[in-house]
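We begin with a single chain expressed as structure tokens, specifically the form predicted on its own.
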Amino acid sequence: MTVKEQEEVVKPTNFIHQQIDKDLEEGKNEGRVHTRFPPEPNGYLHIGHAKSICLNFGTAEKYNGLYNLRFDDTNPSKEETEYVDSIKEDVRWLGFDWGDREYFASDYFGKLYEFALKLIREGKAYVDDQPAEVISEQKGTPTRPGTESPFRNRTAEENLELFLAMKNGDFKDGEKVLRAKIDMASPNMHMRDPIIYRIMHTPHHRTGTEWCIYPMYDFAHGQSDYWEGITHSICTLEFEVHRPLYDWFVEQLKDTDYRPRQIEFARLNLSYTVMSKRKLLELVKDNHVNGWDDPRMPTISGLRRRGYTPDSIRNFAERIGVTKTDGMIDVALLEHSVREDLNKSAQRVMGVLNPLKVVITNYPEGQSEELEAVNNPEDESMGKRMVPFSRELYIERDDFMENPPRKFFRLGVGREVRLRYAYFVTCNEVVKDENGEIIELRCTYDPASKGGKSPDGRKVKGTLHWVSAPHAVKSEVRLYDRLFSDENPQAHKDVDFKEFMNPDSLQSLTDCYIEPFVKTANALDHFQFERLGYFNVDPDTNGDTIVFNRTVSLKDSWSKAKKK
């Protein structure tokens, strides 16, 4: 499916805003709109999180409301400060500033503990001594009710004493848990006496060893929303079945008419990639990629390093809309978004990735000149630059054929082409090495065709990019492609998703030449290499050689390859 076809199918809709409009019309929450983005700091954010960030924060902006950044740090065994820092960097890069509204679930550990005590005193929570696998078995199935725990009817006094002992570290990991006492026959499995506290003798990245019991996500999430005054708790569709439990906990806690409202939407599924944090972590830890910010990864840091812009991602999120139905979005739509953005904003330069030397035999030796080139034809305000021209040039090897077919409109022996912004040149001779490989072309130029303009009205079909050999900046260029060759690599139940990794997802070219304009480029600066694609400066560039990452080609060649 082409991008145009997909855009006709995927119409931006936002049922969430429709529900918020209704809440405002009914005067709920005193007309407030307050959202939050609650990531767990156990990995780097990916493009799916970017959709959620744009939705949560963008919704608050639309209604002149507030938004919070809150870290769900309730599982110290998987969470690190590194992930906290990376998440904040990614959210800021996307263009959102949460001001002083930065929170952590760990900020509420004391209040959550007090709330748990309240539930115990009211007979709505109890300590269970059974191991996790027994508790899981007793929960039954969606069609068969659960079995009550033999510890369900402990007295409030006994439960308080045991829970205090859990908090004081008197028991080992997994030896006891605290469960909410709700309904073991509920058709919703999440309402069958869910675990709300477990024992973990693991230091926390913020609280250290202060706690050895930690609340479960379902217990911490809704209460955090309530204490922060969140009006609309927007989350992905898998939490829809958790909503009755969310509401039940808030109902036990609340002492006013205010309550946050949970609304679910379909998560982003993107073709030719995986969106599971667990699978992405596996790729990183097993060195299938070069870290979380590998430009082939769907992480925000990887997309940033590859050359994606905040606007391109936000426009992509807007373009795909918000729905209640799971579906697969073609990655070509994301690539289209960045092409669209960079086409308007990227500096044009000429670069040669697979160089073939050209000698202009009738151009004076030792002489060079400056020729005027347009920086971006889409934006005249970007002005023009001067490009050096000399006797020795580089062109792309693919732009020459010794015995070209009739419809090959580039350079061949006896053929004339236009060098972009420069002159008409004609190839007269081919120089080969002892192995018969072409190493040099000898050409002549027409001095009257300066600027690439025909002096006598003759037409030239081919226009080539080039660089002046003595002036060019030698660079390394990394050509990135899709990380997987299968549209949905995790859909094959009996095959490891890594079996579908694309062996050609990275190609490193170390003998590339770029015009000297890029000498002063900074990390992450964007360029369109004319006729080749969009590139940016890799932030890890060091030494004299600039490293460029290909963000995306000028056209979607992948869809064409699939059709062959």
Contents of the next structure:
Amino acid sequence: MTVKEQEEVVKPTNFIHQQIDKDLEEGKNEGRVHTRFPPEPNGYLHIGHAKSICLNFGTAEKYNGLYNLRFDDTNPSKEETEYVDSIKEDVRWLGFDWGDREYFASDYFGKLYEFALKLIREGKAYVDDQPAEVISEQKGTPTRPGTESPFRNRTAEENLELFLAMKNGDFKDGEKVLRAKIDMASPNMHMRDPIIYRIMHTPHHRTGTEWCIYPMYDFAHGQSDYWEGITHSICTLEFEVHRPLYDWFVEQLKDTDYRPRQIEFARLNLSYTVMSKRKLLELVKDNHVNGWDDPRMPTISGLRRRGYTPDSIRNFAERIGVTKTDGMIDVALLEHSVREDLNKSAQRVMGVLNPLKVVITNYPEGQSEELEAVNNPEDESMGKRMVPFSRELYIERDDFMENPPRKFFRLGVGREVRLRYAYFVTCNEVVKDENGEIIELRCTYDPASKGGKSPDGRKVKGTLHWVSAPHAVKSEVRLYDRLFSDENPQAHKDVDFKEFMNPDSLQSLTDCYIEPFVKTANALDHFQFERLGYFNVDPDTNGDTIVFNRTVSLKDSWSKAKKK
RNA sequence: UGACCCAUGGUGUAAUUGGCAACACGUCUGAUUUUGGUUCAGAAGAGUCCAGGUUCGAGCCCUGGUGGGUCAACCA
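We have the form predicted on its own; now please give the form predicted together with the RNA.
Whole complex next, starting from this chain.
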């Protein structure tokens, strides 16, 4: 291993690990590191969550600690079991195993209720009878302090009685709330007597109709962390202003030196996409895409269906780093991560997307043969396979030009190229239909060049992929482009992000021919179609047609050169 | 007329905690190549938002600006 390689192996550190190092040095929490990933089951996980999962769980792994999966299910009106299941599947697929440490905030509804009772008894919480608008009005603004509720100084007895009535269902939704009594003049809006319990006569996906009062996020999160023994509660930047409140509740709760600590990092922004559950839900609900797992979606399930691998996503998460700087990651980095992974592992195969028929005029009619091809030049252990060759072939339309420009290495009339793993062929004639459209090429092959070798040492500039027409498997191939044409579609104040949707984000080719090797492929299997890109088998595949998704194209220096 | 946070090549991160800015992606050369892929060799590109200060020495510390983000849901 070279010096350079050794440097690269060193896992990058970040400010969170540095803070944990410090906590450990100071002997906090008996040297334990315990993290959690706390999704709300109200949507599917996306690549931004993947960053958070890798950070939270990866951190615990790094420090030989533990990590929990905890569903933040305190709002029954938005949460569903479908989402719980998809989240578990996605986290598992990414390669993390949380063992039996699977929790729900709803597991703590009882303890949370008891804790609220304690706050009331200590005069630190009160029932407010005012409607939402009035409470909101009294909150003030960031630059103006709030005013106190007329119900703020009820006696503990009265509050206890009212809260019990709330719990017993004596009131309608919104009629009363329980508030923490902190400081209406605090410069931090979240400290101005935040609402901690609201009335919702809505069945919960786990507790059913047991409760009609539900705790707010702020009243559940830190406490859940505390009860689970979380040491480092890593979340995104928008919760930074909640931290004093998080600490305030933990302070009321703690009875030892242990205390969980919230640390915030910048969420992931990816160019040419949107990354909020609300917006992704909108795309799904309004049928702008075909579901949460549409291969154009930045969801984990979409990326999986598109052909991304867990490794590629984890490497990506590692590469982008962790900071508090709000930035925008170039999708090119994500694409680089899959190419890097798939280049090492993907089975090579030849497939023609836009077929052009080629007849080898000096190859006997009715004859065919099998030629040996390498399965993966990056991994010899993947072995070889046989590819059928015959008189009638398909090549890529792009690989032939009647009037080739300079530096075009492919086929033209009178030119010789190599058909990969097969023979050298020379094009002699172009056949056109009545519209002048090229419909066939007539070529001759050199039998001495079998395997693609030139016995006389003569060179050809181009090597083309091809497929034997009678043997090929006709398939559908779906090509994807970015979902949005704007780098940051949600950043425009006066324009809805959907205005920037790319109308050509999905192109479906139904006249594609792939070598017979793919016949036995299973859903989600990865391939490299030589010279084209990485593709995987879409679950839409049925007995009749194999459907492929293009995960990402190969790097293409020819298309760049062409533009000049 | 607030609180909290952020600011390093095009992009994302790093800099042994004060010692003259490194890595990755991207871009551009060239070599190799039965994938115009991979690999390899190399190049361009920032003097660290600005202004002061402390110091022999500042991207790191201090002060003041500027720019950006977050917070006023009975959402999380």
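So that the term is clear: the rigid core is the largest set of C-alpha atoms that superpose within 1.5 Å between two forms. Just so it is clear, the model here is predicted, and its values are computed rather than measured. Numbering follows the first chain given and starts at 1.
- Superposed on the core, the two forms differ at Lys432: its CA moves 2 Å or more between the two forms.
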